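Single chain ahead, written as structure tokens, the form predicted alone.
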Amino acid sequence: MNDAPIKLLARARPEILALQPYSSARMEAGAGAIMLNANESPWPPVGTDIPLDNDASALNRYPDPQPRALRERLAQLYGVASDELLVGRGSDEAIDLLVRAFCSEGRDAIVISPPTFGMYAVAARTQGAAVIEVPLAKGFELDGDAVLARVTDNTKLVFVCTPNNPTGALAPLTAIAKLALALRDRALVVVDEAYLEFAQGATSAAELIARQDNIAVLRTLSKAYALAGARVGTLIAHAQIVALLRRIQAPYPLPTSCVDAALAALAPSAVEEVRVRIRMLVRERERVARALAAAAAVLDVYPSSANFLCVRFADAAATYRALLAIGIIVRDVSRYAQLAGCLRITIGAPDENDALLRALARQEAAA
């Protein structure tokens, strides 16, 4: 195996590969039969039914950094190695991380292609980075080279959601893997698919990493494995990349509960019933698009390759606010470039689904 420094390392804030990472008491010492190394307390909380346990399951004590049988469950879904995954808080943890690692404060940039995630920008604008913006082309496809023509030499990462957050378009994995050609070694190609479960037959960009190492992906469990309450979210990408961000991250950024949560939900009997939720709701999601483009008050029903359907209406304020008043909670995405009009729908259960449909026909009904 080659050790040597990957070239887009270089690209990396100086002052963060030449930190020396907090070292938690964790991470320099695994269990034992007595635990005096953390400050931790000695018993288990007040009020709980929790019994008294030395090693690190236990809720008196701090967590794995890095969950050894978590990242391995993971590594075994996503089909990567262990040492190119990252755990953390929801995919917004890595944003942030991969912000702070390669872009300096009043020097550098990112690219983002809107309308897409906001997370990106406000990561970017939070530490101070430039966010420059690439529209979309005709039907929300990745423009690659109107991309390319934007990165200049203070550009660190490229930003593309597939299946995109608000519209719900598939970017090509060819488009993916012609863009981080082009900017090897000059920028990192971060590819958010976070829905990517929903999109029937795709493929995921991190089997590019093994050679472009410019890409890095991320996944969650929040949406497709109904883990949204555990915030838990992976990176995938190179090992020196993953290593590199570890230097950053919070010493111990997943909760025990939380992680016995994800492990429960990535059980071999529970990864295949989520794959029959997740036919049902592609089932459900095509239902609904053809009963929205039915309707009078509907102009447009994007094509969705994620778990929701982006949507504009001749009145979408008057079509927000009439459903809200029902108590049917839906998404205005009409500030958003491209999208005047338009409303986010997530698709829900079945009945969830007919309530929403039954309630835009009697407002029509009623204009």
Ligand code: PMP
Second form
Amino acid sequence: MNDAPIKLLARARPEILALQPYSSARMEAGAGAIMLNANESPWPPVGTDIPLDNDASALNRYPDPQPRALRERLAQLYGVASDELLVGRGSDEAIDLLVRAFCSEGRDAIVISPPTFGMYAVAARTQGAAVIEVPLAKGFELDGDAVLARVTDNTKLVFVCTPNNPTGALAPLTAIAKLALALRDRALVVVDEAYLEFAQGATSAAELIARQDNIAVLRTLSKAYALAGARVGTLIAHAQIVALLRRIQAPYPLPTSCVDAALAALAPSAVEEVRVRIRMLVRERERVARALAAAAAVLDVYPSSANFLCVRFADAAATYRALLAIGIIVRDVSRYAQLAGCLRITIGAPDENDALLRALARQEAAA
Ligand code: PMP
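If the structure you just shared is the form predicted alone, then what does the corresponding form predicted together with the ligand look like?
Following is the full complex, with the preceding chain placed first.
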């Protein structure tokens, strides 16, 4: 590998590049017969039947900061090299790390394309960075030219969510590549692919990174892999960007039990089963979309490549309340730009989707 610093690195905060990162005990020496370097308890926790000391799953020991087996498995799954990959506490953590590493308070900015996932703006505002909003164009399409027109010298990150939450629309890979090319050496294009598994046939922007080092991709085990509770997310980027973020990441971001759960969910037979589930979910999404489109209370069902549908109702507040009253909870996204009257409905198991459709039919009959 060519180790010359990539130009984009110079766009990171100088104080992050200059700081001496924390060196954890587990990083300095991870394995030995007698571990006396991390101020841990020599005994397993009391009152649990957790495996014995010195087992990789022993909870009295700090976890590996970047567990090798998990990284190798994820690298294989996403088709990238393991040094291009950072694992952490959900993609939420990666968003936060990126903003903290690149954006100086009171000076720098990120670009987002609303309506989109809310955490980009929250992370930026927490850091004191500006949020430049470039609305999605007609059909909830990414407006690359409008994004470029708003980028300034102080713009460090451009977020592209694809499939986008909460609209479900996919951004073409060609549009992402074009955006990254125009922003080369200036800004990092962060492609959030939390829902990409549900976009059948779509290609990850990770394949662009070898040629375009100003692209970072976010993946997660929270959606298709059913591990939202384990909080395991992956950032895929040039190895030097990964190394930059490691400088500011918490010493032990992933709890041992979460790593174990992720490894189990990524075993080859489990991944096969996940693929079957994804196919079923996509079929359900199309079934629910068709049924909703035929309902009188529904004005629009937007095409979705994710595991949810964005639906415009004649009276979203009334529909939301009627569903809530019988214990069906959907997401009210009507306050988002361009989404007045819209609810975001996650695709559930077939019986859950049936219950939703029955409830809507009842609401119509009562109207
Ligand atoms: N990105 C998008 C687009 C999301 O919708 C979500 C979760 N709702 C996340 C990231 C965060 O996911 P994680 O569980 O990996 O932190």
